[in-house]
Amino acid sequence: MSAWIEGRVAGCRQWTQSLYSLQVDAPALTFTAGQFARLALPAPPGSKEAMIGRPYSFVNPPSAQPHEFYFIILPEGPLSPRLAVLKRGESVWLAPRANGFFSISETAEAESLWCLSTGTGIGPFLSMLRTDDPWVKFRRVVLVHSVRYAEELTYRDAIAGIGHARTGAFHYVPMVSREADRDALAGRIPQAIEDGRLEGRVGLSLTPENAHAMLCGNPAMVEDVQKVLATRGMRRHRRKEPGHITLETYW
């Protein structure tokens, strides 16, 4: 099997100015929910290796057609950069196969998921939750994509498509840590669990009882959330030993 597969640029989104989301033709590429692929692109001359390639998440469902991939840049990154000037037709290059385990195929059965983001952590989630397979497995779904400022609470327009499909269903809780905002609960994650305000704003309780949180984010609030959860009783779900929480770092 070759290193790389060619695809071709479908388009490209900017958000802000450093949030950034690529689309790209590549049909021949399947993905479970959830999943990562690597994008590369040709090394500079003289580099140790041929393609300089970093994983990114599936933004887009199994089902849909471009890829899309949902990024920030890195100012002194290699290839981050380089994705976000691409112009429609030119090529990109991903490995053959998707990758990781963060699915929902890998969650315990409960009453209600909670998928708490970050950043660029949400793309996943707008993966998962434009499949069936959430809606099949739990009642109830409560987004939370938390952010430093308003600006970056993008996908906005896929969200509310998610709420129109699953009405009852489906809770959206934006958050902005770093300005106001009239419709976002303030401040972090840990701290909205800890002191009942995101819980409250759901009419949902996150309890070893009833839920199975998806952790995907930085690594601080991956860490903080899981410290958070475990003063609850609720611990990582491994397939060997069953638990309430499914996490990844991503951002």
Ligand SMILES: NC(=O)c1ccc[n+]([C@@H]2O[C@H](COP(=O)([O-])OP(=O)(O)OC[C@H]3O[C@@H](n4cnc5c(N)ncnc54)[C@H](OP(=O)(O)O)[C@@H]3O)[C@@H](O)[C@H]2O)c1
Contents of the next structure:
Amino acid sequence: MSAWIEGRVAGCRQWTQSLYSLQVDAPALTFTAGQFARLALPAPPGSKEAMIGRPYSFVNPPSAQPHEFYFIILPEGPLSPRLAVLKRGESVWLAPRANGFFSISETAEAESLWCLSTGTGIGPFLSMLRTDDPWVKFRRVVLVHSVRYAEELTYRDAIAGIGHARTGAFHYVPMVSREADRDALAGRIPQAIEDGRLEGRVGLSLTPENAHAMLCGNPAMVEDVQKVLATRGMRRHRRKEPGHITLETYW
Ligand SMILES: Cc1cc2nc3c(=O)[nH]c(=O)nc-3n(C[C@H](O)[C@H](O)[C@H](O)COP(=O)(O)OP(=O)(O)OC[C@H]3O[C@@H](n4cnc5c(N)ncnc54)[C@H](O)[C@@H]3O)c2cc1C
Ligand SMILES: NC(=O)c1ccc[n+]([C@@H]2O[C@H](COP(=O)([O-])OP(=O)(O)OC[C@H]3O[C@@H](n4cnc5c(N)ncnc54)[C@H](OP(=O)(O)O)[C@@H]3O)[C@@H](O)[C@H]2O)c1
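With the form predicted alone done, generate the form predicted together with the ligand in the same format.
Next comes the full complex, this chain leading.
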């Protein structure tokens, strides 16, 4: 099998100066919601490798094409600025298989699922929450999107669609840390758990008895949230040793 399959850019959306979504036609590539693809472009001449590839979570549910990826443009990064200037019809390469274990099948049984994300880490949750799997397994689902500025609270239409489809079972909590926002909680996720504001907002408790937490995005957030949840007796979930926390770090 060849190392890469060729996809075509089907569309794009720029949300802010640095946040971008890319739609890619690559029907041969299948995945489980929560997994990531590896996107690649040819490396500059003289590079050691022929291609520069990076992992990106699927945002679309597996039942919908084209594939969609949501990313931040890191101006010094070798790949993200190049992905952001691709035009409709241009080629982008993908690894032939999706990867990752950040999926609903890898969570423990619980009453409620807490999806805690920073920045672009909301992507895999948008994929998972647009399948039936979480709604069959959990009675309630909370999606927290924690960003620096209110304009980074993206995908509001997709989130509203999930709310309409799952009335009464879905709670969306926006958080903004670097400016005041009327609808969002202020500050960071770990503090909002510690001081009870997050549970107060949704009216559910986040405890080992009733919750499973999935964490995605900034590795410092993932670490700090695990520390707070550990004080409540919550620990990493593993197949051989069931727990309460599943995680994906982006760097
Ligand atoms: C499993 C997995 C899934 C990923 N999915 C996504 C995704 O869906 N969307 C996405 O934007 N990125 C995602 N990433 C990160 C992505 O693979 C790239 O690292 C990122 O796009 C930057 O690529 P680059 O070549 O421009 O710079 P790199 O050289 O790869 O990164 C430069 C630096 O930027 C920072 N950084 C990397 N990614 C992010 C990020 N997402 N947000 C903030 N800072 C970051 C880190 O400090 C990193 O060292 C994922 C990473 C992993 C491991
Ligand atoms: N967002 C932008 O405008 C922007 C633009 C260009 C480039 N970048 C670069 O992109 C990278 C990341 O940007 P980003 O804004 O997507 O992601 P981010 O830095 O991960 O910030 C997203 C949210 O996570 C919070 N956070 C950070 N550390 C945390 C921790 N230990 N525990 C809990 N929450 C934590 C942030 O709070 P705080 O605000 O309190 O840190 C913010 O609310 C950085 O390298 C940045 O320089 C960002």
